[in-house]
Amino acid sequence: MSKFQFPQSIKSRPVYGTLAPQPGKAHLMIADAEGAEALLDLAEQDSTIMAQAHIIFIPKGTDFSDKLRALSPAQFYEGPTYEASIQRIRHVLEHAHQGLQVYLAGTEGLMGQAQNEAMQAGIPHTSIQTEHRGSVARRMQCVHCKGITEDVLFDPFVCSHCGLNLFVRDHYSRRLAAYQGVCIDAEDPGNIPDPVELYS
């Protein structure tokens, strides 16, 4: 599953577009897994931007790295996880000049966290391009213990920190780059519906 059409939802839920080349002296491209396909499509639209591009890629078991390197970007970094790549992302944003173009592609978890970093560096979220590709798993915050559970695919799910059974809500926090999960059996302990795959 590379592209997915998300159903309409509440206003706080992110809406993703399609990456399009923008004029600029520098282009920061951050992607994970199938997000590489969006960068490859972007390069097909305008291969000249790669001469000023800094690609930060987290493969997550995919084999797109060689194809991205073949685009001959000005800089290419491959990280094992987002956490391992965060210092590089922050360094690029801290030393960026006005006019930096930011492109994010891949999973919602990656895009949300990278967008948060870019916003903290002074780039408005409306100036950051995003394109969802690949997994529809969510990054969830438990509203009770505040712990974050990554890659949630089922509703309800068990909080990886406090063990509560949580309902997957569409409410999204840009500050946390996470959706919110609330206890599903608070009023009737043990009454938990069978988990259903998201968007099934």
Given for the second form:
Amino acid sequence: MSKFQFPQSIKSRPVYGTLAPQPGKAHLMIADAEGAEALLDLAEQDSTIMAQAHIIFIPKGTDFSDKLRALSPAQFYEGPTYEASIQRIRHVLEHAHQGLQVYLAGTEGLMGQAQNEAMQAGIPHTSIQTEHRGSVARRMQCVHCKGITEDVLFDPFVCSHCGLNLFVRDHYSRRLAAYQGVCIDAEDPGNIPDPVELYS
Amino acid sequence: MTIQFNNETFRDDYSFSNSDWAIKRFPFPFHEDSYMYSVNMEQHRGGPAGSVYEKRFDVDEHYVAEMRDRALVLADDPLRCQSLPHMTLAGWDLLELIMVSKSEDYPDLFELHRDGNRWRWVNKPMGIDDTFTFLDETTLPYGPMEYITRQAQGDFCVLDQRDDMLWMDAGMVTTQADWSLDFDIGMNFFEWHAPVPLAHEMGIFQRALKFLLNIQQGSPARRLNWTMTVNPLLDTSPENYHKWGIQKTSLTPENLGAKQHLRVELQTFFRLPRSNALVFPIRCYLCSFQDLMTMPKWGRRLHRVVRDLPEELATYKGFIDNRPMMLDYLSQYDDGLSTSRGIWPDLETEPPLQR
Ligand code: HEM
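Alright, leaving the form predicted alone aside, put up the form predicted together with its partner chain.
In what comes next, the whole complex appears, and the chain from above leads the way.
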């Protein structure tokens, strides 16, 4: 599948790369949905890293699990949601030995949150790689009520917590792993443009 | 001089007002008849007597009312004051800087008595007389940064310096021009400035950062920044934008002179001694258009600046929709005469309006 090229943006917006095998004693791979394809490509570059790999995969309705299992990673875990996987991710990171390589692939929301966990666990940023695949939906924070709305694909959208109509900004917080959503009709209440798909 | 503190509000009935003294010393931010972003920084080593540049931390007639407004904002939203765990020492540095500066610069208002680490702080305008142990958090009602910035006008960002970069790792932010500390905390210099148009491409932030990284203890710097605010509202936060945004549509040709305010930030930069952090106080001054127009030079100049400001800046600063109405008002105060250089009003030498 071809990769989506994000347009040039402002300096707080993250940029993602292409996963490449790095020398290391252990390899933690976290992916959701089409992110699996990035892991399959990674294994194709160097299948030997799979013997020390721990894959944490959230399918989100896709059927890549069998293909990932077929890579024979040392450990494979399929989680129903990212939230359900967090405790496991934290546990792995906490008990990581020096030289752990972290590979993140899939949606921005997954990569941003997992990257935070890795940074907080003290993994050097040079040992963390990211590759965007699949949905271009964004994880959004409502600047008003602070609630997070996951997988936002349209602009404007309704905050899933306070119900305000928010427009989608490019300003991004790594700490929150979220973009900022701001009330769109504050100066003209009720005037809410039709939602448009992101990047369309 | 002794300061008469105003009993006034920055919300609801907006009883805020500037005395003639406050208007005369207002930090008008335009030194010429046009404006564009630049690396406009200079040493913060005093200035003309009575000006906002004179003291390290200017205290004016709005002090007590601004602190009351800050307390209201914090009660409503405690996330306006945050400090990441490694920033506590910088908080003590800041507390010391403000207490020492204010007690030396305004001895009739503030007193600091130090006996080793046993400190007594007297803040007369706010009726505070506290004794505590320096560097012992348990002896203060708040963390050191929050304690002292509840008693100091303006917002404060405390920047950690590491890897040749500044990181916004602590702050007290209740009088901001539409940006969120809660969202920006932990960001680096380029990231938190990301939404600003044009300046990145102009190389301004690279040069500004280089300057800031080299600021030494005892050699603070300063610059002015500005925007526009309808009503004298201090808390123009994104958090509350869904509540205050509508006020921008309340301007009419009749009320514009009283309602439209020029909002100027006196931004200063101090290196802190123990933590090597940088503190960035952002002091907000508001002045209505009708008060500004009492200075003929400012009337002429403000019209020209607002008229010729690039569209990107007027949009970013949030007054693009109101610009035509502002220009109708301001053009009455521009007779086309030339203006003297510099930001000072030069009331004695500049000619009165010729109409
Ligand atoms: C380290 C201290 C500084 C901090 C904490 C800081 C913080 C900020 C923040 C939070 C914004 C709002 C961005 C947004 O829209 O979300 C901003 C805007 C801006 N900053 Fe800074 N800044 C600092 C130093 C500087 C310096 C030294 C310059 C020098 C040129 C500068 C130039 C600007 C400009 C031009 C804007 C746009 C303002 C406008 O048009 O109203 N900043 N700054």
